[in-house]
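A lone chain, given as structure tokens: the form predicted alone.
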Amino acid sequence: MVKIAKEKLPVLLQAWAAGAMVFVPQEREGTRVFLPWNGEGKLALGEENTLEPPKDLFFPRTETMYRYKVQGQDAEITEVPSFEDKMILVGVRSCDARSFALMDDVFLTKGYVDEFYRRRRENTRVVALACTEAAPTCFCTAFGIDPGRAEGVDVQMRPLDDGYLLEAVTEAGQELLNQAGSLLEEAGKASPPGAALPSLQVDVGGVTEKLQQMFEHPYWTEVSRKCLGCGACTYLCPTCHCFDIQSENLGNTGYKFRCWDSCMFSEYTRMAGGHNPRPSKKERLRNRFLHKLQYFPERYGKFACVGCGRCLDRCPVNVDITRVIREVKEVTL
């Protein structure tokens, strides 16, 4: 294990940026988001997580799939060049690191591999940052996540008063540390603060089995009354992955692209003839919670929630997934 002084971290990021696109939490208009490091940004590696998860670096909000040209009866399709840029994500929290594994399940398993996602994922190295203070909306430990040690990352960072401890977890992570050269020093007996345990606790045991019996329960009508259907929860969620595919026609040329969508929008399930199997907020909100807590566990054996708390923090009417879990377990069938 090695150590880097806090004032040297920007130099390390600049060294990594010489061979890859480095994304790190930075201040932008009063909030924290992952942005490319250019040596001039204001690092935001404090205790708070970013407002938006870094999932868009693997699964962009809008992504061109292919271009086409039509000439008479002939059509020419041009593939979009493969994504070959290397990326390094620095400052990823344990909850978001878990979300990468869940997104891998969706895009890389069960007999189908999404090449757009795969190329970005394989060309990326992840440097995690341990949490030493939990926000009031954090509940990652409910899903077995250790806020002090992330899963599936290449380097684990732990904050010190005057710097950071760095531990290589993979060979790729060791290569990153090797690039640091004299910027690093032996950690010696440096001891990082303990990981923060969230004060918000919820027991998810048995919730999947209970939900399997609740599809038509009147509880969904009650819990959906205050929902605005704004979709903020889905756009800020690190594991939501709904998308739409559309075309942009420009005369005899155009391109096909996919873009983020939300199951909370009425248009998402509206069919060409006008029928909608989820006609109201009740069905749409029910689907969101069933996906997170029932459908995903049934398909992949894992909950599709990582307890990051972003939906709790930003929902304008306080629809709270932890409250839903507690209430579901108390519902009388």
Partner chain sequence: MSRIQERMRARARELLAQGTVQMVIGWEKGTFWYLSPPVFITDAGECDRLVWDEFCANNLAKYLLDYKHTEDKIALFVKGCDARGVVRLLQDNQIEREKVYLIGIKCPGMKDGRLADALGEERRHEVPLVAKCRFCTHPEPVIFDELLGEDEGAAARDAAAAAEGRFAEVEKVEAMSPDERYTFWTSAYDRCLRCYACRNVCPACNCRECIFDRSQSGWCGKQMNRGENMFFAITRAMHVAGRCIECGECERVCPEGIPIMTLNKKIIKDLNELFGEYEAGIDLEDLPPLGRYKLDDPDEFH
Contents of the next structure:
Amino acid sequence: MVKIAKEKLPVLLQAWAAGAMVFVPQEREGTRVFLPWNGEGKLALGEENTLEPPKDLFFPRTETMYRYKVQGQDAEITEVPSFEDKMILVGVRSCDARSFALMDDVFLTKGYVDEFYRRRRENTRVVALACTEAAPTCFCTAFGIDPGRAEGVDVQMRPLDDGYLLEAVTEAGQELLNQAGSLLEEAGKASPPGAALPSLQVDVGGVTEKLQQMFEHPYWTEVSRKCLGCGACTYLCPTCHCFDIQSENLGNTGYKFRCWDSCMFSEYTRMAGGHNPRPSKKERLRNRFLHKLQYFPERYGKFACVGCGRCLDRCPVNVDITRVIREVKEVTL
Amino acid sequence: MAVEARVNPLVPMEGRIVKIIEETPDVKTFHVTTEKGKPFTPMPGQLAMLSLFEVGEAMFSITSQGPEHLEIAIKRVGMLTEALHEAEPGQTVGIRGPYGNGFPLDMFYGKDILFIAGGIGLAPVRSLINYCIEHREKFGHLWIIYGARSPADLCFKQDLFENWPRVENCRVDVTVDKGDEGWKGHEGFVPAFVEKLNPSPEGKVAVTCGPPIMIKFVLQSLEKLGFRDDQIVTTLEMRMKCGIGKCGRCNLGSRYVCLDGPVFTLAQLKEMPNEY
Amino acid sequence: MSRIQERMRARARELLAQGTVQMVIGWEKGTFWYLSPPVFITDAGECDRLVWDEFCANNLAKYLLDYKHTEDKIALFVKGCDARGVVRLLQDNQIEREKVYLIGIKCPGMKDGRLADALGEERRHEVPLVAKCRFCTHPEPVIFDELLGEDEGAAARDAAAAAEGRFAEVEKVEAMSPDERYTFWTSAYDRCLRCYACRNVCPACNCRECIFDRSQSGWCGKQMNRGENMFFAITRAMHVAGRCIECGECERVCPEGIPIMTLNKKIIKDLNELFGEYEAGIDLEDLPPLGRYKLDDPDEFH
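What about the form predicted in complex with its partner chain, after the form predicted alone?
In what comes next, the whole complex appears, and the chain from above leads the way.
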């Protein structure tokens, strides 16, 4: 096992940045977000997870899909150059690492591969960071996630008092460590602090089966009353993947783009003729919870929640998915 | 480094509208082809994403196909369809597909088929009717029951009154909600017309498509006539964007209408959330 | 506060039991000690869920729109800012006065839940006021059917006294050079997620259908980028110009911490200078400066 001293980490990031875009949590206006490392930012690895999940690095908020030119009845399209940059994400927590696997299920399986996502995902290495402290809103262990050890990553980092233990999990991860060269030292007997234990607990056992019988239950009216119908929960959720496709015209040229969309919005399902199968916030909030806890498990065999707690942290009215799970399990059918 | 050549399913082909048929005051059928010929070869009931680049893109059912073109019947309801209705032959469009499951043909082989459609709902059903006619020996008796608001609103008149009635072992019954001076045919709503015609469920599969309210009552009528849920097939419509089960919005429970639909049996529908 | 909470529960119980109202909207205890989110009670037996503590920051007025097409009469607990929100909705002809029953509470100012979390429960008494309450000019409800909590007057007046700095943030931005100002606003709105929490919580944002829910109308694009984000921000700020009740909810609910109230207050400050002092949502009869028409208007109409 090898380790790196805390003060040498920026040097390592700099070394990695020579051959790739390195994204790492840094301070921005009092919060923490994944930002490209340019050697000057303030690293934010010691604290709680980032405000926004890193999903936008694979699935940007707005992404150009192709360009077009229109001339009278004629039109032609040009594909955008494929994404060739290499990326290294450093400081990814176990919850977000799980979310990558869930996004992979959506974008890479079931008959169609989303090429925009695939290019970015395949060009990316992930360096995870073990959590030694849980925020009050964290509940990743409810989904069998180990905050001390992330799934599907290339390198696992664990914080020490004066640095980080680094363990290569994949060959690509080993290559990253090889690049570090003399910055690393033998860890010897250094033992990292134990993994964080979230205080917020919820037992998700049986919730999918219960929800399968609850589509018409009055519970959804009650739970949705306070919902503002905003999209904060969906945009901050590491597993929400909905998008819209629209055009941007610039004279006789333009481009088709996709951008994040939210099932909490009325426009999301409204059809051209005006009919909306999810006309109010009750149907929309229900869809969001069922998607996380019933539909996704039915389709992909996994919960689409990773217990990162971002929705709970930022919801203006404290719509709390852990409370919903507990209440769902208790309501009488 | 060599870039792996993959087809990006979200990027359309450049197609061209080569012919436009005015079906009714608000429905037109567009024949679309590409420089390389037919964009793709769909199965009956499958869908295509059609776009005018500077306006928008939407999913439509493919109503028929020829050796070199696809036929897509479109009702004027929103911005994109409005713009398409103003287009003339020669217009370039984007087209991608085919999407969706299409009709479960295995279910139909060797059976008599009852087609019940209303308004523009005949568009997807027509792809199946034409398929059955092309492969006439594989199917039993074909019975087409169709209705529209008025005689002017009847789609595919040439098929209804000339082509299909001439097909061997095929019957066509047409109704309108309200006739005009020249109308000699039946007047009344589709569900009541179906009950009046009283088709027997024996050895039959029923396919129905139309406005949601019509479907709702046709299903009740079929139930009355003794059709079982697994003998009834219908198609759903939802707002769609990607067509490939990624963008999220067309889900009914854990199924995506763009991928797992749009065709479902009534038995399947009854197991899914009633949210369409 | 606990005395008010007792009266709150008792009144809610009476109103529901007597059938005076069909629903009571107040606050309940949330997931953590520093959260008191909205609660909707229809059963007199559930009134003990209601709480009144220093974290009842949510403005409840906007929820009345969810029930405007029902026959129900609704009791709403109103702090100063909730009451101004109700006046906003009444002035905009969004709700009927006789369908709401307003129970006023003199507000001592609410505490900042996020900072409370950082301090910890043992230092609960040290938690500072939430930003939206720091410059509150009307902690006492301006409209009500009955009033609870005569005993909170002193704290309320203290809060009002602090209102001196109401435009302090605006003045900071005004003092910037144009380039600095541009950087200030772009760096703020580059973060905007377009989640529309600000719009959805705002009592002045009460259009039946918002232009930003019609992204294909051609007016506004759905791309999340500087241009579109700014278009959203400016359009919304201008649309609530003269109608913003300064409840500060937009800024409080923003998941990205964008200083939305600085923008709103800049417009309020300008309106005050151009049309004379005006505070929205105070007096039902006193219409917003941009929402009235005078024959003797000194400016020409073009």
